[in-house]
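To begin, one chain is listed below as structure tokens, in the form predicted alone.
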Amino acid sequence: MIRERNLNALVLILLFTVPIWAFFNDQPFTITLATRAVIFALAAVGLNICLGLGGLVSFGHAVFFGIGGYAMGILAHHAQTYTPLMEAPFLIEGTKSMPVIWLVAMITSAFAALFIGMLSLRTAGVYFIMITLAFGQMLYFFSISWTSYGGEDGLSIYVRNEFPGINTLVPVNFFIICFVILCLVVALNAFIKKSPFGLALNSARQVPQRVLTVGLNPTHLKLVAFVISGVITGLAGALFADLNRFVSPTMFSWQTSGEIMIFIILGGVARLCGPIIGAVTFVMLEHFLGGISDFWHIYLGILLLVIVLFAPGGLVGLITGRGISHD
């Protein structure tokens, strides 16, 4: 059996390989499937955080994926059609700038998971599932009646973002902007997983009592992770805006929350590389299966159920023939 670290590794390298064999190879269609997979790895690393550490059940990570993506098309649009965000009091503009975009998107995560979160804490269990799914539906059907925004029919942007110095409109050159970041995003899981924090996070998982008892909130940890998994979830859906240059409703359903789950579920929970796993394997699914039927979602149902029934620590779990991880 192969060791986590070294598969982890592996799957890192094959996932920037492929697409820069795509691009000596003229096949920009296969960089834009790999763009795609590191984007949805990339939310799922976020949900990872508070679904893995902190035993957060969250069916409602759509709403900072929507959020994320909304941002990217609000300040892009108001940049493209040059018209002001804001006059009065002060005059705020749109930008093509994608940190500047970033920033916007995270922050405006971080708000909303620490409302949502200082509410949904508040319950546990099933009912932390429901409230939080409660919370990706209101936003999702407010943005359908946001007229302004295009409402169902969602936002257009006709020309990719702008980074410094790199010409976004290559496929390869997004490509290796978005593994950039999953790469230091997934550093700071693991640096995260080892840290006080972290360890205390996972204590207050298993055993909260015992969490209490040397003086920490066991909600406030939760709360804290709950952010951080908010901002990184945001961030992914700005870059997903950004790739399809389109911003729907959609990025607020809950079959985007239960994708963005099925990613963990797939790869690992709380494995390191697990959700970048799930996610290739799902864009794959989608992609071949796609192709053969309409109703590819069917083998994906298969797929999930023998691993929830045979290999609970999922795919990774299967390779490195552990179970459950014991991080």
Contents of the next structure:
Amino acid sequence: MIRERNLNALVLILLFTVPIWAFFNDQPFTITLATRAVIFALAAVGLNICLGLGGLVSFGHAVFFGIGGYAMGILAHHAQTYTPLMEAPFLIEGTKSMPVIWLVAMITSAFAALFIGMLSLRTAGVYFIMITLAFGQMLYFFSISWTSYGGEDGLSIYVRNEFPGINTLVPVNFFIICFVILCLVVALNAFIKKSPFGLALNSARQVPQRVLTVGLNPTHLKLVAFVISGVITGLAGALFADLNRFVSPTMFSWQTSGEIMIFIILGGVARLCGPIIGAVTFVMLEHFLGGISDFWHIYLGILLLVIVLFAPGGLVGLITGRGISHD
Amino acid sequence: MPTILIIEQILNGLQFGIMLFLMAAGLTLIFGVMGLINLAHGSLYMIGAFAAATVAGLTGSFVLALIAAMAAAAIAGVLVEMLVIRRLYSTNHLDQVLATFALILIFSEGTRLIFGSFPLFLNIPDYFSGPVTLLGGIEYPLYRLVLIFVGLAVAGALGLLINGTRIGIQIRAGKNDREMIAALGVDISKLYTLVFALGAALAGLSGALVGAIQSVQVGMGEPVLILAFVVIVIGGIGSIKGALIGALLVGLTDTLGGVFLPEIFKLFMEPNAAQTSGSALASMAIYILMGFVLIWRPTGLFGTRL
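With the form predicted alone in hand, show me what the form predicted in complex with its partner chain looks like.
Below is the entire complex, every chain and molecule, led by the chain shown above.
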């Protein structure tokens, strides 16, 4: 059995060294796969803040993933067509600069999460799952019918966006950018988990009355967690769009929400690196099983079923030998 | 706007709603009685449609096809309940969502493996095809009218079953207090399997009935599943009456919204923009409806517990 802390370190080291090895051995596809895994992991780490810590089963995190994606798509689309995003009352131009795009993606996601969270947190349990799903579907259908930005066909961006001082066209450079962001977010997550806010959130999930009696509002705690979580997933969406240089309504679909949730369950709920292990496993399964059989989803389904039924702590629980991290 | 068009669209909405009800009734029973979120309900719908298309292709009989659809879905439902679902009753909703999501993957790809990716066709039987003239000279497809009546009949039968029979009493008791009815000597696990089979059969039936007006293909269940969830959340989870009213609301909103919202927008916008924004709003309409209902009544129209 490996201690969870050592496992976390091992996972991050492996996730970093494999693409670097691939770079020196000229295997660009491996780098793309690793970048994909890192971005999925980022989205799932985001969801894990509200799902793992706050106990909020959001079936609509594709909303933020999609918003991030479209923030990148729309800004870059205007930059590449040299048309302004808005002329009146003041001029807004498109941009190809990653930091600006990230900022826009995160701020938009924050407002969306605040709005959705405020409405959804009036409900709980299954109703919460369903209302977040409904918001996801709303934006999915909206993006399909929003013809000025591609509608059902989505938007293609011809050249990857720029990051000051780094040539993002080299795959390994873009990988490193994503990896650094992931590490920062994981560190933030670890910090939140130990912070007074994280502890309060944890007890708001377990016994809301206790949090109330010490004078904190559990709904506010959950709302803050939901917003932080949405912001991170939104950032992941912007990076994902940049990886593919393409955004489409699929990013808003409920299958996307489901997949982000799968990463967490596969890895282990409320574990620091659970989502990362889950996302890496998913991408590897997708690649290797997809190579063996067109029907690889059957195997994925069976694997998921086995994990849910027999290993409730996910892969991390299995490896560290400790069933579940809480509850 | 001609009245004929309006009446036609209302009938379309009713037909859509009543088919949603068949799906939603099973879902809401399964949730109400066992506390289980079953995402795989859409797969049972798909299984019903495929079974019907296969049997209709072999025998040419539509009635046999419908029976086969219900039987196949019920059998699949019982198998799934005994092998997988049974282990999920005591777990949290997250595990249920994931496990049944996994079942969707298995069922969808399994069906693709057996039947291939091309859609199958299930034809409307001759005696139900063609239009029928209603009061006021409205021409309306007979089959859609039959769907409305079949759906209403099933709704009535279900109401009788739940409210008037011994099994219905047990189901309602199981919804309120499962330990108590187990203590009274009702075999709760048999009851659960029965409810699951009933819900599955209804899903299979609606898959077969709708399969005759749409194509029968892999993935046909999921859009309906999401709508059925919207229905039961609007109606209040666990309530059959809520499911019926929710289904009709959703069916009418979706159908009428799609036709009339662009027209209404044309009153104050240029036609092109009105068409775009009208249909955009229409495709979101039922989710907006659900949002408003949940904000107004967080447990749905007829829901009781959170």
